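This document starts with one chain, in the form predicted on its own, laid out as C-alpha cells.
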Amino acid sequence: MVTPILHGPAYSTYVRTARLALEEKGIDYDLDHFDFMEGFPEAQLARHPFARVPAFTHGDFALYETVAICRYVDEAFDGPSLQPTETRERARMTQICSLLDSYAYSPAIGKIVIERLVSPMLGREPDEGIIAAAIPAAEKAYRVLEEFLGDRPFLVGMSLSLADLHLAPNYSYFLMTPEGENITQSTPKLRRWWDSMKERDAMVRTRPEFAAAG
C-alpha cells in the first residue's frame, strides 16, 4: 500500500489535528516536516496555492484543507471511523469545525496565543492591546463549544469525531497561556473533555516539544 505523506511542522495545530486523524486510524504514514515560520518551501507552494498547511498526498492524489483531509483519511482507509453515522450529528461535527476554523481559531490562536507564546520567541514583547481585543471572541468561542459537548464524553455524541481531533491542538496551545487558563476556568466540561482528550495514545505521539502541556 501506498504510505501518505502529510506535509507540514510538527507544532501546527491543524497539521496534528491531520495526524490525528492518521493516528487514530492505526495508518502509517510520513511527516514531510518543515519550519514554516523561515519561508515555505516551493514544493510546499506547488502543493498549496494559498501557502498554508498542511498538504497531503497518497500516491497520485493531492489534497490540501485539514477537514477534506481528515475526511479523506477517514474514508479511504480501514480502522475505527471519526465521523458519526448518524445525519444530525455528522452534521454538528461539520458545525463545530467550521466554528473553530471561523471563530475560534483567529482569536485564540492567531492573536492570544501567538503574541503570548510565539512573540517572545522571535524576540519580540507581546502587543497587550491585540490580546485585550481578542479576549471577548475567544470566550464566546469556548462557551459555545462547551454547550455543545454538555455532559457527553466527546463534542458529538458518545464517539470521539473529527471534531475533538479539531478543537484538541487549538485547546492545548490556547491552555498555555494565561488568558487561556483563565477562560477556560468557565468551561469545566470542556476541561472534563481535555483531561481525557490529553492522555490519548494518538495525542501524546503527536505533542509537540514544547507543548509540554498535552
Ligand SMILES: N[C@@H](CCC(=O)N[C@@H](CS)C(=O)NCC(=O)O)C(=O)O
The other form holds:
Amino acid sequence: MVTPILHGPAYSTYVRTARLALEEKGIDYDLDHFDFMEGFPEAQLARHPFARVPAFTHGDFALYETVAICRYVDEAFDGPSLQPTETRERARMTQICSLLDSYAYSPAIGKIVIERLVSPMLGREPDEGIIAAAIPAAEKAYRVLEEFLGDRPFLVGMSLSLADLHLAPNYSYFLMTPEGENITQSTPKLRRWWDSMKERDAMVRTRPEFAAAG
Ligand SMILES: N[C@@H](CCC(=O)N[C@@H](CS)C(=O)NCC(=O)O)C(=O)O
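After the form predicted on its own, can we look at the form predicted together with this ligand?
Every component of the complex follows; first up is the chain already shown.
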C-alpha cells in the first residue's frame, strides 16, 4: 500500500491529533514537517486553500481538515477501531470533536497558549487582556468536557476514540500555562484522564519538543 503523508509541523496540535490516529492504528506514514511560522510553503497553500495544517495525501487522494483525516485513517486502514460502532456514542464523539474545534481551540490555544507561551518565544510580551478575556470560554469548554468524561476512562464510552485524540494535544499545551494549570486543577476527572493518556506510546512518540507537559 502507498505510504500516507501528513503535511505540517510536529508542534501543531491538529497535526499531532492526526499523527495520534496514525500511530494508534499502527500505520507507517511520513511526516512532511515544515515551520509555518516562517511562512506557509507554496505546496501547502496548494493543498490547503485556507492556509492551515495539517493536510494529508494518500497516493492520489488528498484531504484536509483534521476530523476528516482521522476518520479516513481509521476507516481506510487496518488496526484498532478509533470510532464507536454504537450510534449514540459515535454521535457523541463527533459532538466532542466539533465542540473542541468550535469552542475550546480558540480560547485555550489560539489565545491563552499563543499569548502566554508563543509570544515570548517571538520576543513579544503576552497580551494580558487577550488572556483574561479568553479564560471564561476555556473554562466553560473544559467543564463541559469534564461532564462528558464523568467516571469513565475515555471521553466516549470505555474505549479510546477520535474524541480523546482531538483533546489530548490541546490539553498538553494548555496545561503548560498558569491559566490552564488552574482550570485543569478544577477538572479532576480530566486530570485523571490526562495522567493515563499522556503515557500512551502514541503520545510519547508524538510529543513535540516544545511540550514538556507530555
Ligand atoms: N479546522 C482545521 C484547523 C487547523 C488549524 O487551525 N491548524 C492550526 C495549527 S494547530 C494552523 O494551521 N494555524 C496556522 C494559522 O492559523 O496561520 C482542522 O481541523 O484541521
